[in-house]
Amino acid sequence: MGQRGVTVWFTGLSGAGKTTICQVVEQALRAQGHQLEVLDGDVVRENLTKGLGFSKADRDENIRRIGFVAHLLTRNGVIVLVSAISPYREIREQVRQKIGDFVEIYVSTPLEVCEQRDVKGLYKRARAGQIKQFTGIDDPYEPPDNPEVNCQTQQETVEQSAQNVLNCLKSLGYLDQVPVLQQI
C-alpha cells in the first residue's frame, strides 16, 4: 500500500461537527488515493455495538470495541478516521496506547453552540428530561488534555478544521503530501 496507518480519532459533543470535518478530511484523502475506512459512532451504535446502553461502562465498552477494529486497521497500513463522542478521557488514553499511531482530534465547539446546531433534537429532548445520560448535559464530557489539533468550529470553517487535521497528519509523517480540499 505504501502508507503509514494511523487512528485519526474524532471526538467531541454531539453537534461539534465531527462527523462533517471527518467527511472532508475523509473526500480529501480519498481523492489522493489513500486506503481508509470510517468509523462513525452513530453508524457503529447501529451495528457493531448494538445493545450497549449509556451508562459509564457501556460507553467505555463501545469505544474499547471501537478502538480494537481501529487498531486491527492501523496496523495493517489503513488511516482509520473515527467519529465518536467518547466522552472519558481514561478510555480515549488506553486506544491511544493500544493503537499507537493514533492522533486526536478535539472538535471543541462550546455546549451552546452545539445546542444551536441540535439537528437531531436530542439537546433539545435531553432538556425535557425524555433522554437520560446524555453527554454535555446529564453526562460529563472530559475535554483531551493534549489533542493533536484542536478544531474550533465556532471561529474556523469547515475546511480550515479540516486542513489542520491534515497538516497535522502531514507534520507527523503520515502523509507525503497535504491534499487541497475543494470547497464545499
Given for the second form:
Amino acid sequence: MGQRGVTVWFTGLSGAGKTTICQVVEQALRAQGHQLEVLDGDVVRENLTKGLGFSKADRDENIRRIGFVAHLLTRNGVIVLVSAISPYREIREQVRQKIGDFVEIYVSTPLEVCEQRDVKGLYKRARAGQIKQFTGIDDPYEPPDNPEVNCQTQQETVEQSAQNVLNCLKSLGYLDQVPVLQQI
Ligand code: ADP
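Condition change, the form predicted on its own to the form predicted in complex with adenosine-5'-diphosphate (ADP):
Next comes the full complex, and the chain you just saw is listed first.
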C-alpha cells in the first residue's frame, strides 16, 4: 500500500508565516518517511509562472498553474505543501474542487503584525508607493470561509501552528501510510 496524496495549501498575507510553518511541517513529515514536494509561491513565480504579474487575472493564473501541478503530484500519492498568498477565494475553491484531497491552512496573521515584521521590506516599499497592487495595502485579500486549520501566529509559536497542521492531516487519515520502497 502506498501513501495517500494530499495538497496542503497555505494561504495568507505576505509575511504571515506560510513559508516558516511549511518548513517545520516539511521537516516533521520527512522525518516520518513521507514523500513530499513543496511549491513555494516565491520560487514558483521565478519558474513555473515567471512573467506573470499581480493583476487579478495573473494572480488567478498563477494559482491555477500551481493547482495543476499540485493535482498531478497529489494523484500520484505525494503530499504537496503549497505556500502562496492566493488572495482570491474563488480560484482557491476551484483548485480545492479539482484536487479533492485538499486541506486549506489559513495563516491569519493580521496586517499590522505582518507589516511590523516586514521580513522582506516589502510593506515599507508598498506604503511608499514603490510597489503597486500589494496584497493588504492596495490589493484585496479574501480570507477562507472554512479553512481546515487557522494558524494564529500572533498568539502561537511556529511549532504550535505546525503541530496543528500535522494533527489535522493525521485526523483526516493522510499520515496513516508511508511509501513502501518497491523491490525489484
Ligand atoms: P510568508 O511565507 O507568509 O510570506 P514568512 O514565513 O516568509 O511569511 O515570514 C514570516 C516571518 O514571521 C518569519 O520571519 C518568521 O520567523 C516570523 N514569525 C514570528 N512568529 C511567527 C509564528 N508564530 N509563526 C510563523 N512565523 C512567525
